[in-house]
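So this first bit is one chain, no partners, the form predicted on its own, shown in structure tokens.
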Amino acid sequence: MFEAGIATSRRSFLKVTALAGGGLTLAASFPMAARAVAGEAAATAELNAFVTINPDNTITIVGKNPEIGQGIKTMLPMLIAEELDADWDQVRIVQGDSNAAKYGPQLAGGSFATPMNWIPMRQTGAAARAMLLAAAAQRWGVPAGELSTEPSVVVHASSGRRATYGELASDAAHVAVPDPASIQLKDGADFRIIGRAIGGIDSPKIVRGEGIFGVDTQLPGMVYAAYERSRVFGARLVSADIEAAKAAPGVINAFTVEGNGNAAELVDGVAIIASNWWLANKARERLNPQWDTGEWAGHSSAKYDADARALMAAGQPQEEFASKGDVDAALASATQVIEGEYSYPFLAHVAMEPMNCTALMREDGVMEMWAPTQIPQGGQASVAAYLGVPQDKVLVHITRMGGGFGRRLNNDYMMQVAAIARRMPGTPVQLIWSREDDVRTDYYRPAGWHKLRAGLDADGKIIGIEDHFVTFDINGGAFNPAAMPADEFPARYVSNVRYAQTKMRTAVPMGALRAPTSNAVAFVFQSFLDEVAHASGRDLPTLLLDIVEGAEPEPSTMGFTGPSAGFDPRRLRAVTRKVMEMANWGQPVAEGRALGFGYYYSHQGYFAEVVEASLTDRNQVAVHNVWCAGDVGAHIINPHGAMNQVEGSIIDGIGQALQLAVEIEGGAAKQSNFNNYQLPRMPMTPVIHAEFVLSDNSPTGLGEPALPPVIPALTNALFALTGKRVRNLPIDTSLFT
């Protein structure tokens, strides 16, 4: 699916969701008819499905996409709104319920948004423009063509006449909606919204503390639900006492809920129903739940890492994935063989805000949830399929979230409340989960292990390389987030390529995490190039550079398709040069600290980062200065936003290389909350210097790109300070004594 969306083009995104709108002129830009309040002059009037112009001259923008603190609620409106030519003050903004049909997809993933509504919003924006120009026209009985706009108001400059949009809006309404094909887009050079510093549309009533979070979400009669489940993955519920609790206070309802086959749906557990959460959570601990376990509960992190080491020892991969030339003659001819074993744990996502769904089945059928989702449309199809309803039967508000990180790309627990309020028809519930529900209840980022070989000629150059990759098999879906690229930098240009892997079985259940797959595979080989640069006698910016000397643009090689067809080695150059200059990369550096480079192309952005860091007195890691540069197209749509993604990602990046591991055991997690779970706090944050370096390319996505390079970098840093190899993450300083 996400694949997809990026292969296709602007052009043919807007046909194809044209196809699939059953008629609707353009899904993703003109979805709906215009419209105005019959009979009024001056009415609010609905030129198409994302704006709504009130007679007041304000201007109401729907985001259609879910907000996660990714600032796309404000972005994608600010898209919209310069092509409207509108008042941006004059703007406001509200959120829009999950309808494929009239705002065509609606998803936080992938850092996909930018490049999937770069064109089709500011086309939205643009139609209603043209549309409030032709109603001025008719009015004023002038040619289209002599009218411009300045800030929400048509201007005729020959006559002096002016109306504001809430002044032509009823008759803009009546006006056919323009074929996107004819409409003009604004010159980059014009705009006066996009590229301008916009705070999120939310954050003043964040900063009030207004209850706009799922987890805010309050209906007349409504009550709460806790749902226990086994903390092993893959048990099955056997029995539990319900009437003990039955019998603890404040406790509505209690029964058990049978799993639908899909772990990643709905599994088996008991619901609890009460007046308020606590006592739904309390009232848990009364359950006395036994599971069946099946063999699930010898696995733990123990046992994967020592069979993962051992599949890797014993050198038969299941499978090649991706190959090219002949790598045993390669290594066998080579001046230097280097070789490298690399490991990551599991993560989870933790999230802020737990996760939350408020349900109601209502009298008509229809099952209206107000869900903090990243993929409501998902979340919509699963709850039909579960209840065996059409699914205009199942009515998804969507509400902001705090934080997902892609762990609400699941939507585990709206099944979860569907399933309890299915049981309790005309009654609102809200479901809640304990933040130790949410730690070990997660789809967590996969475990992974590597064994690489890398042959040199006599000039350093690397004429083979190989990869054993030890992942897990992960049933069904398309979309593996224990997958590495089959083109995995730098296998383009080498000339003789093997990657291999092993999968192991598992029922621990595993998923996006910001930046997958790139999250862990950028540590793995950048942290392994930069031993190959060592050991050739080079820095690891002059190793990429020199492997990329001369190359230009490839569409695909070796069969390659997906987000890294495309690559653009140029852009992966700018953005190398553009970070040495603003670290004084090979210039001398404050005594007891060293630098350490990383780079990496994820998610259709090209970061390269620098990291300064030291060891403290007590033998901890110490991050002092950040370097990042990133080219993720010709425009930073809201600079604002962008660098809180960069910073952000940066951030997380340091806390995973740092300190964030789940470990398995008894086939369960084994961490809980935020005391054995640590995410990065304020001290360990460093100064993060970031720049964009602007090409000529189409902007893309922030929320991720910016967090694979800084692992790496770190790890690098942390060689060059003490000439111990980190290759095991969580970063273990036992290493350095």
Contents of the next structure:
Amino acid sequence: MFEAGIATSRRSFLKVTALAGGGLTLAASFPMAARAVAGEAAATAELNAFVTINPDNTITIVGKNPEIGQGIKTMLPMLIAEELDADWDQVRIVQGDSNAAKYGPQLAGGSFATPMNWIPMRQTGAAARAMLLAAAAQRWGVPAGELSTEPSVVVHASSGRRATYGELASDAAHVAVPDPASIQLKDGADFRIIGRAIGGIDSPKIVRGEGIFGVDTQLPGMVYAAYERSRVFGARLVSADIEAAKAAPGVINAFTVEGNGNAAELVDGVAIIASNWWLANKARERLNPQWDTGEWAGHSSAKYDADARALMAAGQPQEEFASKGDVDAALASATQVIEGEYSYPFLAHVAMEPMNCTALMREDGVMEMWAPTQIPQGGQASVAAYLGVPQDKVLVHITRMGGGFGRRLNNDYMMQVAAIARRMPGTPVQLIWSREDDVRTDYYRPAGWHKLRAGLDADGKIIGIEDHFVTFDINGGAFNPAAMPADEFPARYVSNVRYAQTKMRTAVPMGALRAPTSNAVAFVFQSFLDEVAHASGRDLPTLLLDIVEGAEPEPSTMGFTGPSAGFDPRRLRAVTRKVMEMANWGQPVAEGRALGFGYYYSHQGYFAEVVEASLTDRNQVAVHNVWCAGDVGAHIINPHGAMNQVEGSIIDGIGQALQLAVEIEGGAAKQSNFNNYQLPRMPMTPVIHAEFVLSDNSPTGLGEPALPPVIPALTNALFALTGKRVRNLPIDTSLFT
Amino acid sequence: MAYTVTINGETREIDAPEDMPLLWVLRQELGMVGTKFGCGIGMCGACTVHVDGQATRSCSLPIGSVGDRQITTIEHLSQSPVGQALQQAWLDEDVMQCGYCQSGQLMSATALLNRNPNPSETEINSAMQGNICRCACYTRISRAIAQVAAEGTANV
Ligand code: FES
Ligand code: FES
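Alongside the form predicted on its own that was just displayed, please also present the structure of the form predicted together with its partner chain.
Below is the entire complex, every chain and molecule, led by the chain shown above.
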């Protein structure tokens, strides 16, 4: 789903052009047709799909991407407003509905929004500005080249004439639409809006308690639904006591729903509809559902762990996915061989707003939906296919979301409510999941196991590295969160490499969790490299700098399919050196504390982080300070949102390292709610010192790349403190006693 | 069952089973959706309201036990000087990411400053630890509370 959305959009809207330097650039062709409300002199003018100028000089800008808290609804319009030279105080932002033809790709995932939209959104604003200039030139009979703009005003300096955008709007709507690629974009030094710390556009509504999230949707006559499904993954519904549920207080209807054969979309269940969700959910107690669980009830995390350890011990991987040189010979000739087994658990997303969706099967045959989804066009396509109607018969309003973290890249709740609403034409239905539904029926971050070996020569140089990765066969699409990149660092810089994997069978659903793959593999490789560093008498940052010594930038080749600009070791060096300086790396630290380092490159972002940790007298891990240096290009578009993402990612990663795991027992998730899936809380928040290192690259996203390195930075700090190596997540503090 | 409760100073008539939590009465019987559902078991604080000025988890308060106590929700927060100052501080600090937890955070923070106008960092931590922010905006939440405390709004 995740990649499918991108692939479709790329075909339709984006040309991926190879640059001379080996990088990639994205050129967009958004629909640019002007659609003015013609007639009176001062009319509202829709200059393109994103920009409407109102006669009162306010400007309405469409935020096209789903807002999950990453600040995109504020940030993409900032790009448009910058090149439009709009007065930001006069800008109103509205959320666009799901509409590929009108808006191009609409996706919250992969930290893709910034690199994909940096140029196209600015071109959109620049094209609208050019139309306003042309309208003024016509009106005043002067060449457009003599005109300039001040915020929301066109100025003819030599005659002193001025006209607001609002005054020019209706004329501008009749001007020929320019080719956006032909318009010169602003020089970065002239930015007025990009780079300004701007608060979230919806924040004033949120502090007043206005209902702007998906689950706040209210429609006349709306009813509420709960969906009972098997806790054991992969099970089919045999029977349920529908009549008993129907007899419960407040219940309006109850019926079974048959899955569509795709566990990523719709699994068997029972829908209960009531006047109040609490009543619908309570009536589930009466269902006494019977499930055919097949073989899956025998599956557990303990079984997977035992099987994985046995597979790693047997040492016969199913397949090699990266191989160069002769690893066996290199390891045989090595002065030292370092070996380590690492593992990490399944994780849930637990977005703060539980999964929900509202749907109305309209009399005109349109399924109208109010959907908190990170990939609305994908949901629209799935629902249309399920209903057997063309996509234009599914109208998806994108709502603000109480978090996403990758969970809402799967639209199972959209499918469920569509399956319910189709049975109740004319009645709006809001499906809500309980938190237990959310934790128990997630698309989890895959658990994984790695057995690593590295051979060092007498100088401490890595001459060979191998990984036996035990993962799951999840039958994924183009994006497989249980896969690992073939060029995982330091593969490019080592002559003899063998990365191989073995896949185990499971019915546990898996998906992308913020910084997918990276959030696990960074821990494994940066911990293992810390072992290598210690074995060769260095510290980890020094080892990394040694590994990339003299290396030149390379184009991205293996594994990553996003708008990748290729790996640049100079950026690794810059963030590593910066964070060492910020954290006073190498200097003595307070008694009882220790520092650890972690670095990772993911989603086009380079992050180096240092954690200062200690153990309390009750043997609990305390994190005091985190220093972070990140390089995401030449501009930090909105410093407010950017820093918020970095801080949130760091705390998120610390929580994962210390206390998060979903365990499978009897084929089902054991954890169920925040009492046994314990998110970080305020008292465990460290002091975070984060800085951006600006580099001469176009800006890339921040939703994810700050997270992965904090986990190994913490476990490496604990090694420095105790001499004990954390090899399994979450951290088991009994290791330190 | 029919109940008469006082919410944000107004008398409301409610017909609901006595064990229906106040949260679901507010959201779906009265259409007041500022108070949020996060866990339903008192573990996250998203549903925090004030009951006679005390921060209370509305997901765990049955409507039948509200009685004549005064309920205040996020929709009414700006009516109190402390609530209004916190709302402004939340915007000044650009506290939120997704924002879903924030009505609960604001209700807890207001109750804190109303009973302790000058909390230490430790006191802020302990008063706020029942409120989860999945986006982890904790640094900013704590800073915004400290800012309002420093301004002394709660002392007037
Ligand atoms: S919803 Fe009430 S504490 Fe979580
Ligand atoms: S801002 Fe997202 S949960 Fe707090």
